Every structure is written in C-alpha cells, then in structure tokens.
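Taking the form predicted alone, here's one chain by itself in structure tokens.
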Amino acid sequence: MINKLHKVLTTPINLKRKDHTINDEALFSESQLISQFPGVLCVKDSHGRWLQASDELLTRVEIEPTSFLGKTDNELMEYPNSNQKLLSLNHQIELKAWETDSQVKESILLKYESGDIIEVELTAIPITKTINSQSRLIVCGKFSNQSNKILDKLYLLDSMFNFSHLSFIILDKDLNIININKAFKTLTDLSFDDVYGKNLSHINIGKNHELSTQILKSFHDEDFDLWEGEIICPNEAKGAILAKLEITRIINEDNITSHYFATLIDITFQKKNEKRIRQIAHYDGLTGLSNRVLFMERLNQSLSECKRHNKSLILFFIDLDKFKEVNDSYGHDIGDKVLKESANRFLSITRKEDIVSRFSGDEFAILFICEKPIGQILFEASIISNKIIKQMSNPFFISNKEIFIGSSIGISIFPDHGDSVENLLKKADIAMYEAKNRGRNNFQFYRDEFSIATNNRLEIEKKLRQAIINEEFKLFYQPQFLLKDNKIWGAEVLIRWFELKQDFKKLVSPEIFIPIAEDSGLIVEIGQWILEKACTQLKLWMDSGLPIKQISVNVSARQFMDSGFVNSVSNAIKKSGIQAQDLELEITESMLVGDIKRIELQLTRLKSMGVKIALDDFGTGYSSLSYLKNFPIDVLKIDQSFIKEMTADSKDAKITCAIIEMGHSLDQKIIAEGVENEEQLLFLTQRGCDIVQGYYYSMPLPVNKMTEFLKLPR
C-alpha cells in the first residue's frame, strides 16, 4: 500500500488536458486505491492543486469526485455547497507545512444540522524528494463524532472566535500571526494568506517599526498581563484606519507563555469625535483661537517651565476699543467679522510658539515667553504692543463698510508682577483698564498704583449703585439766553452726585463717575432718572408761569443706542405733561458714527414725536458735514474750547463764524457755551449767534436757586 501510494505521489500528472485525466493508465489502480482510502487523504502538488483525494474527504467537503482535480482550496471554496471551514483548515495547514518544511497537525470542530459535532484532525506532510523532483503534499486525517458537553463548549468558543464582530488575532510567542478571524479580514482587508507567519508589526503601517519589540519587552514583567496601544492598519476603502490593539498572554500547563491573544478595534471615528469635542472644549468657535480654558492650561504649563528654566513670561491682555458701538450700530454679524479679522491680525504679528486666545467677548490675551534680561523684555513687550495698536488702528473693511476700532493693552510680566496665574491675569487686566482710562488705544505695564486706582473704580461703581437707591443725585440747571432780546430761553440739565458720608455730603466730580457709569451700564438707569426728573421740573416751572421755554438734556451713547430709549423719552414726556417740543436732547458727534440706518431711524422717531435734537461739542469730535446733511439736527452747540480763547482775529473766531453761517444756511439754531465775558458776548451777538450759556450769565444752579433766578426781573 505504501509503495503504491509513493509511486502515485512521485508520478507526474498532465493537468493541461481539459478532462484532467491521468496520462498513465497503469496508475488508475493506484488512483482507485487513494479514492477508497478509509479516511481523509488528499494529495496536492507544490502549487496547492489537488491531484488525488479519498471519497470520504470529497464527501466531507461536499464536492463531486470529477470536479476537484487541478483545483486549489480557494477555488473549491467558491463552489456553492462546499464545506468552506474544512477547506480553509486544509489550506492553512498546507501553508504551514510548506513554510516549515515539516509535518503540521491541526484540528477543528464542525457542527452539522443534525446537531452532531465532529472533530476533524488533519496532518500535512510535505514530500520534496521525489523521482521526478516534483514536490507533493499529503494531507491525511480522521473524523470522529465527539458530541459531548466538552466539545460543545469548544465548538462554541471556536464559533465565537470566527464569527465575532470583534477582530481577533492569535500570535505565537514571538508575536507572529498564526490565526485570524473573519472580522479581522473585514477590518483590514488582509486575508489569512496575507498575514500568516508574519510578525504583528506587518499590520502596523504607522511609523512605529519597533512595535513588537516594545510589546514583548512589556511582557517580560511577569505581572504585566495586558498591553494596549494604537496602531494604523491598512483598509482598502479608507486607505488606513486608526485601531486600538489589546494583547494578553496565553499560559500553557507549564506556566510558560506559549501564545498571545489580540483584539483590534477601529477607533478612527471615535478619535475624530474626540478631536471635535476637544476643539469645541478648547478652541473658540468663532475665531479658531485658544479659548479661556485652554489658555489657562497653557499659561499654567508655561509658568512652570519659566520657573524651572529661569525664563520670563509676558502676558498681554487686550480689549477692543469701541467694539460695543460697532456691535450696537452694525449688528452682531458685522461684529463677529471684526472679531475674526482681529484674531487674524493678532496672529500675523506673533510667533508660532506664542499663544493667542480669545479670552471672552472682545477681550484677547497673548502669552509670550522670553529668555532676555528684564530691560530687553520691557523693550520687546513695547514693540509687540505698538505693533498691535498699529494693526488694530487700521480700518476694517467689512461688508462695504469702513470700521474703526482700537485696542487697549495691559501687560504683566513674570516674575516681576507675580508668580501665579491668578496674579498675572489680574494685574494685566488692571493695567488694561488703566490704558482705557488714559484715552484708550495705548498700552500700560502694570504698576502697583494701578491696583489702588482699580480698587477705587470698583468702589465707586459699588457706591454708584447705592447712590441710585439713596437718591444722592441732584440736578443742576445752567440758564440759556436768547441773544436777540436777552431773555431766558431754556436751561441745560447737569447731574451732580453728593455722596452721603457719616456727617457730611461729598461732591463727586462727573468726570470721575460718568465714565464708570458708562462702562458699567448704570448710565442707562441714571439717564432715565435725569430725563424724568428734568421734564417734571420743567412742567412745575411752566405751571408757575416762570419764563422758560425748554429743557436741554444730555444723552450718553449707551443710552441713545438702548432699544428702549425712544419709549423712555415718550414716557417721560407723557408722565410730566410737557409738550415734546419743550424737550431738547443733546447728542455728541461721536454718537453718529456706526450703523447709519439705525442712528437715522432713532433720530427720525424722536423727531416725529416733536423732540428737538442738538449736536453738542460741534467741531471737536468726528466732524462731518454729512451729519448735518443726513440727520435731522435742529441745533449746533459750539464747543466752549472755541469760545474760551477767542479773539476778534483768532482762528477760533473764524471757526465760530463759519459754524454760525453754515448752521443758519441749514435752518439750524446756534448755541455757544462757555461764554464768560462781555467781549465774547458782543462778538457772538454781532455774528448772529442765537443762544448763549456760560458763567457770564450764571453757573449751573440747583433747583431752588434756579427757581429764584427765573423769578428775577429782566
């Protein structure tokens, strides 16, 4: 039997004939011998093509006896009813046998519809020394019905391995791949043939070429049971995927690592989501800059580094000047575009290693690490600040609009101004407010006296809120005279704050508390109180028959652009009982810069009510004849700076004359404020000025004294 089998194995077969018949009839009897072999028997050539097979094997793999000759396992697996699992095992041991050039034994469990579990044990024997030098492979084995609880569990484990949706890999002790499941093939598009016998590093197309060495080194520690990490795997559809790899050791009966078991999970989508979440959590959605959270983290890290390596740290805290006016005037869409462009300008003048952040609203922060001496650091910070101021002073061209803003910058330095994040931020913020107090569009290094000023400012704001409740504000009135008949025309309303102390009242200058009221927003509430109080007082004087025609009330920019302002004016008029034409509202030129349509609508609504509009401090702000052309202005008030130094032939006099002539040509009345002497009064009378006010007639008076003044005979 063995001799005949050997002869069959060493005799060439003609595979080129279509019927695949053996070209030596003498061998037909040997062929019959193999076909009738009692068990599994298969003969293959060196290319894996089937030459002979036992009937039992053909029955088990469920293929016809006439259709296997010259076919490989992969080709036979394409047959619709073939036993693919058995053919796959046949193919696997073939590869292992040829690779190792030695006998290989493997076994699997097959479960049939009847419920029987059959254990299949196959042995592959490569034969490379034959008569015709043609290598052959004998695959033989046996089937045994092993339907018991143990094998049922083994079959269950086998099924779990092969049909799990998770990708599984069995590795030998050197991390060479010896088995994979279907999910692995789906995930990586790599077949068993592609990976069998190859090291685990083969499936990692990332830059880590020492992956296996690192893993094995980790497992040298006997207490180390699980290695996990991330690798990049090939994928035909996506090109590559990011996968999480977990590896555990398998211990044999001698307590020695014999194999490793690995799982592979696609985490590409998960990582993209994590990146997106991190983007949302750490970056500003509008500008793309670091947000406050990330900036604080980086500031902490940078501060630690500076402490370790004796470096200095410069913190710039930046607030955009007049940004609120832009938002209120042009809307939030334009405001957002200004913020985006501002971020780009900051990035254009900083280094890659600097950290630029949108801290909140219209506040930005820049972190700059420097290794230079303190003198050079101050110089460096000054250069950067000047660049920022220059960039932010350039006009913004957005949606066919030319927008001007600016920037106020506060600077703190480690270690000079503190050694904690909180200290440095607080002091940079204090310095920034000092820059605003000094006219904006400048920078200031922190100084200790700034903290005192900031504390004072916060204290004043606190007292302002209490002053509203305690009714500590009083209105003063400065008379206005009609020049043509030298009679009282009206009065400008001015606010005074008498702060209540324990045993006296302290007068607080408007120059101190008005800017704080503006910044804090309290000016809206205070302005409403002024409006209602002044209108009520005017009605009392009129009802008493006193000679006053109107009241003139100053309006702040924040109050004017408030959405409820026009209604508040209407309510004050109705509540007091005066006529709308008895009220004059004074606005400044700077308030007319911004959203032209919105400003014009606000003014038109006031005019439709009958309220008069005066343009205060004309000639000192953003002077433009277009204001007089486009807006319904009734009165021009010549700023007192022109009147104060005015002589007959001075430039101030010529400007005053020009304003009077221009205003009259546009049917506007002219008021000159700050008139202090007879010479000024005579000049204005001769030039046709309509109304004057100033110390020549009277200083601002409280209600009782103004009432007495109105009663004086004229």
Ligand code: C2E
Given for the second form:
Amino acid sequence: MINKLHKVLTTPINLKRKDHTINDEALFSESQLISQFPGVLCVKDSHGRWLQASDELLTRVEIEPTSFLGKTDNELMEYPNSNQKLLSLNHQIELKAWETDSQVKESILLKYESGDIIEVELTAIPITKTINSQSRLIVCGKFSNQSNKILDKLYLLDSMFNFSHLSFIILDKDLNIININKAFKTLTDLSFDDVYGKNLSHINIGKNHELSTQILKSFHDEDFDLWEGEIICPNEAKGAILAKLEITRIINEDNITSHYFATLIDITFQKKNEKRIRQIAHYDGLTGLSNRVLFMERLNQSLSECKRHNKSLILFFIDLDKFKEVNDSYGHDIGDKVLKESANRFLSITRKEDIVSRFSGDEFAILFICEKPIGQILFEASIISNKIIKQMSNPFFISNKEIFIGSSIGISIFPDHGDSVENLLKKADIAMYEAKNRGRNNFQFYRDEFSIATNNRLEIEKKLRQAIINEEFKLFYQPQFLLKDNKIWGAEVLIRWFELKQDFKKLVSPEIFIPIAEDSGLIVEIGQWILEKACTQLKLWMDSGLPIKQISVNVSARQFMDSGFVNSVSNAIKKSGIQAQDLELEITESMLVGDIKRIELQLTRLKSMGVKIALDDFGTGYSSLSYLKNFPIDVLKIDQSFIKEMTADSKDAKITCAIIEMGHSLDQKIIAEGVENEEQLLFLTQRGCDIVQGYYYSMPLPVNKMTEFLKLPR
Ligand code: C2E
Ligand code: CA
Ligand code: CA
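For comparison with the form predicted alone, kindly provide the form predicted in complex with the ligand.
Up next: the whole complex, starting with the chain shown before.
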C-alpha cells in the first residue's frame, strides 16, 4: 500500500488544466486504491489542485467523485452544498505546510444536521523534490464523533469566532496572522490568502510602520495585558478605514505567550462624529476660526509653555468699529460676510502658529507667541496692530456695496500685564475699550490708568443704581428764547445728579454719568423718569399761567431704540395732561444711522402722536444729509461749538448761516445753543435764527429758580 502510494506521489502527472488530459492508464489503479482508502485522504499538487481523493473525504466534503480532479479548495468551495468549512481548513493547512515545509496538523469542529458535532483533524504533509521537481501535498484526517459537552462548547466558541460581527484575528507569538474570521474579511476586503502568515503591520496602511514592534515591546517590557490603538486598514469601497485595534495575549500552560488575539472595529464614522462635535464645540460656524472656548484652552496651554521656556505672549483683543451699523443697515447676510472677510484678513496677516479666534459677535482675539526681548515685543505688537488696522480700514466690497468699518485693538502682554488667562484677557479688553474711547480705529497697550478708569466706570454704575432708589436726580431747566419777539419759548430739560455723600451732596456732570447709564442700560429707566417728571412740571407751569410753550427733553440712543420708548412717551404725555406738541425730543445725528427701518418706524410713531423732533448737536455727527430729507425732523439745533468760535467771517459763522438757510428751506426751525454774548446773539438774529439758548440768557435752573425766572416781567 505504502509503495503504491509512494508511486502515486512520485509519478509525474500529465495534468493540463485546459484539456484535462490525464495519464489514465498510469493512474487507474492508484486512484482506485486511494479512492478506497478507509479514511480521509487527498493528494494535491504544488498549486493546490486535487489529484486524488478518498471516497470518504469526498463524502465528507460533499463533492462528486467526477468533479474534484484538478480543482483547488477555493474552486471546490464554489460548488453548491460543498462543505466549505472543511475545504477551508484543508486550504489553510495547505498554506501552512508549504510555508513551513513541514507537517501541519489542525482541527475544527463540524456540526451536522443531526446535531452531532464531529471533530476533524487534518494533517498536511508536504513532499518536495520529487521526480521532475514535482511537489505533492498529502492530506489525511481523523474524524472523531464523540458528541460531548466539551465539544459542544468548543463548537460554540468556534461559531462565535466565525459568525461574530466583530472582526477577529488570531496571531502567533510574533504577531503573524494565522487566522481571521468572516467579519474581518468583510471589513477589510482581505481574504485569508491575502493575510495568512503576514505580519499584523501588513493590515495597517497608516504611517506607523513600527506597529508590531511597538505592540510586542508593550507586552514584553511593560507587561501589558491589553494593547489598544488605532490603525488604518484597507477597504476596497472606501479606500481606507480607521479601525480600533485591541490585542490580548494568550498564555499557555507554561506561562509563555503562545498567541495573540485581536479585535478590530471600524471607528471611521465615530471619529467623524467626534470631529464634528469637536468642530461645533470649538470652532465658530461662520468664520471657521476657533471660538472662545478653544481660544481659552490654547491661551492656557501657551501661557504654560511661555512660563516654562521664558517666552512672551501678546494678546490682541479686537472689536470691529461700526459693525452694528453695517448689520443694522445692510442686514445680517452682509454682516456675516463682513465677519467672514474680516476673519480672512486677520488670517492673512498672522502666522500659522498664531491663534486667531472669533470671540463673540464682532469681537476677535489673536494670540501671538514671541521669543524676543520685551522692548522688541512692543515693537512687534505695534507692527501687527498697524497691519490689522490697515487691513480693516480697507473697504469691504460685498454684494456690490463698498462698506467701511475699522477696528479698535487692545493689547496685553505676558509677563508684563499678568500671568493668568483671566488677567490678560481682562486687560486686553480694558485696553480695547480705551481704544474705542479714543476715537476707534487705533490700538492701545494696556496701562494701569485704564483699569482705574474702568473701575471708576463700574463704581459709578453701581452708584447710579443706588441713585435711582435714593432719588438723587434733579431736573434743571434752561430757558429758550424766541428771537422774533424775544419772549420765552420753552426750556431744555437737563438732568443733574446730586450724589449723596456722608454729609454733603456731590454734583456729578451728566457728561460723566449719561454715557455710563447708556452702556449699562440704566438710561431706559432714568430716561422714563425724566420724561414723566418734565412733562408734569410743564403742566404745572402752564396751569399756573406761566409763559412757557414747550419743553425739550434729551433722548439717548439706547433709550430711543428701546422697544418701550414710544409707549413711555405717550404715557408721560397722558399722565401729565400736556399736549403732545408741547413736547420736543432731542435726538442726535448719530442715532439716525443704523437700522433705518426701525428708526423710521420710531420717528413716524412719535410724529403721528404729535411730538416734535429736534436734531441736537447738529453739524458734528455723521455728515450725511439724506436723513434730513428722509426723516421727519422739525428742529435743527446748531451745535455749540459753531456758536462758540463764531466771529463775523469765520468758517463757523459760514456753517451756521448755511445750517439756518438749509433748515429753513426744509421748513425746519433753527435753535442755537451755547449763546454766551451779545455779539453771538446779534449775528444769529441777523441771520434769521429762530430760537436761542445759553448762558447769555440763563444757566440751566432748578425748578424753583426756573419758576421765578418764568414769573419775571418781560
Ligand atoms: P446737550 O444736550 O448738548 O446739552 C447742552 C449742554 O450745554 C448742557 O450741559 C448745558 O448746561 C450746556 N450749556 C447750555 N448753555 C451753555 C452755554 O451758554 N455755554 C456752555 N459752554 N454750555 C452751555 P449739561 O447739562 O452738562 O449736559 C451735557 C450733556 O449731557 C447734554 O448735552 C446731553 O447730551 C446730556 N444730558 C443732559 N441732560 C440729559 C438728559 O436729561 N437726558 C439725556 N439723555 N442726556 C442729557
Ligand atoms: Ca440737548
Ligand atoms: Ca446740544
């Protein structure tokens, strides 16, 4: 038998794949012999093609005796009903046997429809250097069908390995792949043949070429039980996928690592989601710049780095000038485009390592790390600031519009101005506020006096709240005269704050507290009080028959734009019982720029009530005259600066004349304020000014003094 078998193995086989010409004569007896071999037996050539097979094996793999000749395991697996698992094992041990050039033994469990579990053990024996260099592979096997609990368990484990949706890899002690499951094939599009015997690094197409070495080192040197990491695997459809790789080691009875077991999970989607969430949480959706949260994080990190390496850090806090006006007059779409373009301009003048962030609304921040000595840092910061200012002063061309904004920049420096994130930010913010105060479109390095000013501002704001409760405000009235008959026409209402100190009252100028009341929003409440008080006072004077026809009440921008303003005017009129035309509201030119529709609506509602509108400080604000045409303005109040410097042929005199003429041509009354001497009065009278007001006639007076003033015979 062995001799015959040997003959079979050593006889050259004239097998041609295409014509399947077989030396039938020579093989007949041997093939009969092998087919009747009482067990599992198969002979393959060096290409894995089946040459001989026992009937028992054919029955086991469910292949017809006429169908196997010249076929490989993979081809036989394609036959319907063929036992894929067995053929697959046959194939696996074939690869291993040729690779190791030695006998290989492996077993699997097969479950039959009857429920029987059978353990199959296949042994592959490579026979090389036969006659004519033909090599052969003999596979024989053993079937044991003791169906017991252990086999059941083993079968279950085997099924779990194969059918799990998780990708499994079994690796030898050097991390060479010795088995994979179906899920692995689906995930990577790599077949058993593609990966068998290859090192784990083979399935990582990412940049880490040292992967296996690192993993083994972790297990050996650091005594890892579990190694976790991310790798990039090939995938036919997607090109590549990001996968989470987890490896555990399998230790044998002698406490030696015999194998490794790895799982692979596709985390491409999860990573993308994480990235998206991070993007949303850390970046500004509109400009793509880092947001406040990320900026603070980076600032913190940079600060630690600067402390460690003795570097300096420059923090620029930038607020766009006039952005609100752009947003209000052109709409949010254009406003958004201005913000985007601004972000690009900031990026264009910074280095890759600088951090540019949109902090909020129209506020931006730039973080700049510098290794130069402090003297040069100031110089460097000035250069950058000048670049920013220049960039931001260039017009923005958006939707066929030429838009001008600007930027105010506050700068704080580590270590000079503080060593904490909060401190540096606060100081850059204070410096920015100062840049705004100094006429915008400029930059300021933080200085301690700015803080004092800010602290004062906060202090005053606190006291203002108290002043409302304590009723520390008083209204003063400055008489206005009609030049035509030199009689009292009305009075401008001017607020005074007598701040309660321990044993005296301190007079605080409205020029100091009104802007703070504006900033804090307290002006809305204070403004309403002024309106009601002033209207009630006018009614008292009128009822007493005193010669006063109207009062002019100053209105601040914030108060005017407040949604409740028109109502509060109407309430004050109703409550006091005056006529609407007895009330004049003084607004400034700067309040007519911005949300044109809203302004127009507010003005029309006031006008339809019968209230008069005066433009205060006329000639000093925005010099666009179009609002004189578009808005219902009754009175122009020439700014005192023109009156002050006015001599017969000065430029101020010419401007004053022009305002009077222009106003009259638009049916508007002209008031000149700040009239202090007879010369000014004479000039204004000659030029046809309607109403005058100023120290020449009277200072602003408290109620009782004003009542006396009104009673004076004229
Ligand atoms: P304004 O509306 O331009 O008020 C005129 C200012 O000129 C007043 O200063 C007034 O006292 C002063 N003045 C009047 N006649 C003369 C003069 O002949 N020569 C000079 N040099 N000055 C004269 P005041 O009362 O200190 O008010 C300053 C600013 O504070 C006001 O400027 C106004 O903008 C604001 N303000 C005052 N009262 C109120 C108020 O009740 N509400 C609001 N929103 N603002 C007010
Ligand atoms: Ca005024
Ligand atoms: Ca004024």
